[in-house]
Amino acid sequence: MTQTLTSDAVETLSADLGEPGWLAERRLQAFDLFEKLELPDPKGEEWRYTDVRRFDFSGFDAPVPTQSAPEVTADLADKGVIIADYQTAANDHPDLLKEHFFTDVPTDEHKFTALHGAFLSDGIIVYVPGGIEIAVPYEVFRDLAGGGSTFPHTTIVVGDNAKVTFVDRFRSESHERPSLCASVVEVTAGRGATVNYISLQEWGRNVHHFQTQRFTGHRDSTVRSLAVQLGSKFARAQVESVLTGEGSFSEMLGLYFADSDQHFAQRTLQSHAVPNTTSDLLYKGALKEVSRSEYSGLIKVAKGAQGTDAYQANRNIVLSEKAVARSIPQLEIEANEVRCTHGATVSPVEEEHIFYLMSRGIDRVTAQKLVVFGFFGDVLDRIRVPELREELARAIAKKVEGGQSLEVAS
């Protein structure tokens, strides 16, 4: 019998996953806190333009219970590579998950993250030790059935001068009933690691989506993410670098491109705890018909931190008169010689630039691709994957093909 988002329901998530009894009391804890905790509030800078106070929990069912099955080859498991799903975990490498489980990410952050906490039901764990380089980007699918919901939890631990590249994939079918996801990315990168990690999210409609992503970076390591708005009726992404260590690089890439009525969310933070850290952040939107978008992105340099040097940039397209994009840059500068810059554009498409394009005998909708090609270009250029960065311009192509034609300014 499918059971809804209860304490009754975390208690048979637990029992039919088989965990151990301390998994399954932080998951009633978590339960506790989800109850208590009220859903954000819009007057606060994290959630602004994003209203999800009437949001209601009743409509969707709680998670089937799923156990992932990453492999690993012989050669990255005899060198210690470990890649897990969260209930192997607990019972071969319990100091590992409980040493990461939920400690960059607490649970009590908000109410989706408590709710995270207690009907976790997807999590994998990348551990890679120090000196090791993973080649291949690692790939995990996520899917999502209509009406239901999914809490998928990514742990990455990366040693010292360590390499790994990831792909959380967020895909489904659109169905009619409404489906949530709420996700959890932690990612630590040792000294002198790098860790690429890319969130592709290509829900069907209907769905609502909520990931946090937070990422630590200690002595000269580098972080990049990169994180992909598609799918979903409803998206918010919070992005977060926490620069911990001296050298350290963080390289933070959106890219969204909303149509119909989507409406996504994202937050960014870039914060510099120490002296001599580097963070490099572009987002960038296109959005259509009807649609909308929200970014509020912050620096944050605390006392002390010397030599920062932090970007932020954010550039929409408007490709409808009713189509909405809001831009919210922020600096929060405690520390003396910095250098920090932001800034944020929101600008419709100029129809002498179709028409200049059209004059060379081009048609319309190729016009318009190349037009959105251009805009997305440098995100574009700057993906690592090469598959994966012709499977994004198939995607922005579609968009610019699907629906009604697109409206520029006149």
Second form
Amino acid sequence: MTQTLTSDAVETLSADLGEPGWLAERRLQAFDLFEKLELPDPKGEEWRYTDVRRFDFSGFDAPVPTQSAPEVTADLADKGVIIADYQTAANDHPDLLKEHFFTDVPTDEHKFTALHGAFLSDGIIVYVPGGIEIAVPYEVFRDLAGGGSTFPHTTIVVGDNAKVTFVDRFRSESHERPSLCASVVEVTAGRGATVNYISLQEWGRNVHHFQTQRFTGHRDSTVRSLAVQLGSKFARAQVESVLTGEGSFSEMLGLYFADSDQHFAQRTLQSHAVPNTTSDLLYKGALKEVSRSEYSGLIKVAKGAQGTDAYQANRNIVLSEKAVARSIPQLEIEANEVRCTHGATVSPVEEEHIFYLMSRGIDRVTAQKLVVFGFFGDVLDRIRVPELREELARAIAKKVEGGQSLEVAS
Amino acid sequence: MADQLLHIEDLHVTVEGREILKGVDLTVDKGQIHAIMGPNGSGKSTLAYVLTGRPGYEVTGGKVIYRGTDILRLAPDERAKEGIFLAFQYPTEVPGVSVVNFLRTAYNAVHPENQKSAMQFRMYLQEKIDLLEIPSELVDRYVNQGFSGGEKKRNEILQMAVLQPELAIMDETDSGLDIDALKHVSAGVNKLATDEVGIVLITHYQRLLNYIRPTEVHVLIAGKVAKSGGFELAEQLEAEGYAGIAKELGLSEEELAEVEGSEVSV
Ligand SMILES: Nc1ncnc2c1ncn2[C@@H]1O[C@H](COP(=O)(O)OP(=O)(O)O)[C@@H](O)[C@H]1O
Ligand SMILES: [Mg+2]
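What would you give as the form predicted in complex with the partner chain, now that the form predicted alone is on the page?
Zooming out: every chain and molecule, the one shown earlier first.
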């Protein structure tokens, strides 16, 4: 008999995983919090534009943990590179786990992170010691069954002057029963380190997806993130970049394409805590049919963080009259020698452009594809994994064409 | 009859509830170059758009027969596939879409029997670039974005060369060009004006016709072809302006007001 998201299920999960007592204890504490916390209130800035107060947790099956950590070559393992799933890390690297799990995104942040803390099912930790540069991207696949739940956790710790790229894929078939994913991502880049983190949300249609990504950049580090939303019924991604070391740089890219009745919400934070840091954000989205999206992004410059250079742009292209995109930029600046630029646009596909292309023999759907590609061009160009660029171009084409499979797998 | 490309009969067109074309007749054969001249607002662009199927232009009467069939129900892309091409008066900028990508997509749509790969198309495009003496960097830029007026017009001619239409309508391809650019563009059109192609050259000024010699000239006033003739008609226009023609034709006060209110200089 499968259990739902109850405290009994927490204990079963912990026992099944053979976890040490301190971890089991932590899960139960998190579950306690989950029960005490209200759902996030849209009165607060972070959830203002997306009201989830009526979200119902009761119907989901408890998670079935999988082990999906990518292999580390012997050569890199010898150099101290660790990639381990949560269970392995609990036994073999408890200190790493204690130091880095839930440190940047605490379980008590809101109801979804609390539930995540209780049911964390697919945790992966990546540890790259100082000076090690890994060229080939690591890739992880998360899956989700109909009516199920999953709580993936990705922790990436990169030492001074080290480098790594990580691709987190959230992909499933479309199932009739609704499913839930509550995911947490914590990334720390040491001095002079470079981290590229890419999340690809391509869940099947009946999934509710909640994700919090938090990046910390130490001195002279480079943190690049790309958040892609294509699947699910409802997806909310909160992506935060906190620059705590001088000379650090954060690039934040977002690409989303909603169709039918999909609803995407994104919240970004560019936090400049110290002087002379740079952030560059570009989130681009397309919407068709009766889909919706909200983007709200905050640039926050702390007192004394002089020399901050922050850029934020959210652009939306709307392919139907019934689709709605909202975009809300925010600034909170407490230093005076800074450069902060932001811009937001929501525009329809211009019939004028379509007619021009059609007048040359190009059919309407292909014309729309060209225009939408043109729109996403600058984000695609900035993706550093070429195969991914092509894959996303194909996904975009498929979205424009429609005929996206809404069929339900048994 | 065998050479007849386009036959327009008593064409009435309404835009936003206002009748703009009020019974246009025009027949174009292969190998001919028809100049359509007329004051601003007389309906020249409306005619061009209605031939290419632009939305918003409602045909309320008459017919348009192209190569023996009525094309008014065809979508713009289907008309292009049948060989109709419009060089726009104001070419549209399409952000993020490169000229080469756009043109290859268009070429393969219009010539499905002769599909070209990216590389084959590059070579084909280069031939046209060389033929028309167009700066080749133009094709790697986004369609018309940041193009000068002259570049936009030359890009239109390049598209015509690539797509090889049978009926080319050129809407004020001369406007806004300095004399050098005008010579370039005209030379390009002359190279493309073979016996197999019919050309409708829309212009406000006579000067273009010194470079592209029309076989017939029509004057469009207030939505009607007021007078047709040979090159001498263009010369008469140059000498007398549209007002002179209007008077000669005894146009109504209303029609005359429209002409007099517009720019007449050449
Ligand atoms: N899309 C449109 N919307 C509203 N009015 C239009 C539109 N296109 C043309 N018109 C009107 O139709 C008349 C003829 O315009 P047009 O065909 O552009 O003339 P021309 O090209 O000869 O200068 C003008 O009065 C113009 O204002
Ligand atoms: Mg005009």
